[in-house]
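There is one chain below, alone, in structure tokens, taken in the form predicted alone.
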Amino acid sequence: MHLSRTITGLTGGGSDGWDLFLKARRMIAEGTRVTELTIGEHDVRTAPAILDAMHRAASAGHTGYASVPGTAELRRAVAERLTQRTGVPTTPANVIITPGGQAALFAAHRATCDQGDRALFIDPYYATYPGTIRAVGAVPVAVPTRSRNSFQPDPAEIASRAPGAKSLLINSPNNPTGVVYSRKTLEGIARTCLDHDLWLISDEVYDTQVWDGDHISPRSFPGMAERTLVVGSMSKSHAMTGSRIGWIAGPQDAISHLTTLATHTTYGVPGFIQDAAVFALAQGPALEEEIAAPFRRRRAIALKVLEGQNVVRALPSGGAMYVMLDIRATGLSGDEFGDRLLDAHHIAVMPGESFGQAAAGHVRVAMTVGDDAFRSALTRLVTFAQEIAP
């Protein structure tokens, strides 16, 4: 018996960017202490006040089927937030609430490509990317950044490739490096969608993580609402990672196709937990600041640790929970770096080849540990990264 040529070439026949990783997590296994800075989870676990209002809803009896397109007070309350935070105009009826923001990615892959179209994503990329785009039968096609230029895409490197392909996948801010793309880069990305007639598919989900400028929803610019799928999350926002509570926000015509979708695949999302996101929102930006403040703070820890040398350099990291640092001084690879580092010192990092080639000899380091721990962590790297420097 053969299994699917679908399932069995999601990572493209190579790595799917999670060795080191799993390395890390087979030394603490055996009992060995390491200290990871590799995923995106927050130290701080989901407030006891949201736990409360989930346990409320299920003790309540909110434990059946729930609405499949997202019960009418969570796709309320998402369209409320997109409305006020982005300024397009949104409505229960341009919302849909999917298991957590990866089935949001595929959902949305899934609505705007045929077997064999092309879509394209940009490179770094968060390390799904690809294989998702693969999960539904299309041709994932790379666009290169570069470090050089602080990670920004360039437009017309995605109007290069955007001949005969379907869809664009954005994420800002972005994972893994931590930029924010400007506006200036937005404008020419929703130039070039709309020159090459292009599905946009803008990952928001580290919205409210924003330490320099502003976030902008490339759905807000003129002609790109209807050619727009956002997909949002509570994962990074409200620290409900283990909850899987995502949306997507699009055209009302698409959420109702994507409705379809997840009526013959994910059946909805429990609505107890969807209560729980409710109460979340509710609570309104004081909460999202108090989940982003430790990333924040911890970003300055970062910056200050770094001065005063430069065999490590931190790419400007204007959100997200990342910084990306450029360890090409040493001499090694973004994987040989992690590794030596890993056995050395037990830190365990995210190699830059985890997220494409644009970030080779870089790796990416998640602030995702106390702030003393996370101080302790990175000097221990940038010495070390001077130590094996020619």
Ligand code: PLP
Second form
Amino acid sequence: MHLSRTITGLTGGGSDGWDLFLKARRMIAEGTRVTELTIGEHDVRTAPAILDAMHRAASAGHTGYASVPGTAELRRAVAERLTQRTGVPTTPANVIITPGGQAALFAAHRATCDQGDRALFIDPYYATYPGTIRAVGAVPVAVPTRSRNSFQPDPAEIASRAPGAKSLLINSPNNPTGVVYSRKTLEGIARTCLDHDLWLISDEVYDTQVWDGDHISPRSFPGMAERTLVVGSMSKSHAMTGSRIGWIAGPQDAISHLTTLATHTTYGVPGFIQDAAVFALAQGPALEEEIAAPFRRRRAIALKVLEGQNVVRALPSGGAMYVMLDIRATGLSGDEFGDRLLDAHHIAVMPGESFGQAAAGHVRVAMTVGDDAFRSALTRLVTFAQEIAP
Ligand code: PLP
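What's the form predicted in complex with pyridoxal-5'-phosphate (PLP) like, now that we've got the form predicted alone?
Below is the entire complex, every chain and molecule, led by the chain shown above.
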């Protein structure tokens, strides 16, 4: 039987960029001790108090079908959080709860793009982006950024690809680069969306992991609340990756249609998970800071380890749980470097090539092991790069 072209063509053919990750997983299964700096998952689990809240809610009977756009309490908590953090007046009617940020990315594109529409996204990108766009039948169009410009998008490059496009997907703080877009960049992006009548899909799942200054949401710029869908998640901010809980915030009309979409797809998110999320959000910024603190510390460790040498260059990492390293001075591609590092030192990193063309010759390091193990792995990575550099 034939499957649809949409589903068989989701990855666009070729490698999906996970070869090295899978090789590391095989080595671990065979008993090799590998330092895993590949995926964006905390080295701590969900806080026991959040699990207790989940258990209490489930035991109290919140295990039936939950309200599809999300419980009133959680929508209110998310709306209040967004109002406080971004200054944009947000009501529960502006919020739909989704099974994680990934489902929100899919739904946001489903809401804004029809079959064959062009959907812009910034390269380098979170690995699922092009596939998510293809999954709704739209055509992914990459807008390149440059290492020498710290991977900040250039509004003129976006504008040159905007004719005929329906949406632009951005992500700040950024996975994979760790770069936080400047106010100037975000204002330029907002202007481009207004000029070209684009929806802005703003993936802000790392909004609690900003190392200098405050998070800026482009939804707060003049004229943008009507054309922005913000994707949020509890995965990174509250170490709740497995709970699959996130949201979209946007215009009321869009949320109402997204609710119809959810009725025909996910049918909502388990009520006991939503109650746990309400509990977690009620803990306020203190818990979010506690979850972000290890990455803040390890980013400082990374900068220290990288001092005083010029073979491995760190991109200015302003947020998220990653540092992007430019290893072009070794003469190797990110793929080759990652493969040789894994073989020689049993350290697994992600090749920049997994995240698009713009990050070729780089590797992404997830700061997701304990401080000492992180320092030691990064020191060995730098020494290895120095040894092989011509
Ligand atoms: N967006 C970005 C940039 C991510 O890095 C991730 C996960 O790593 C997601 C969205 C999806 O997160 P989740 O579906 O766990 O909320």
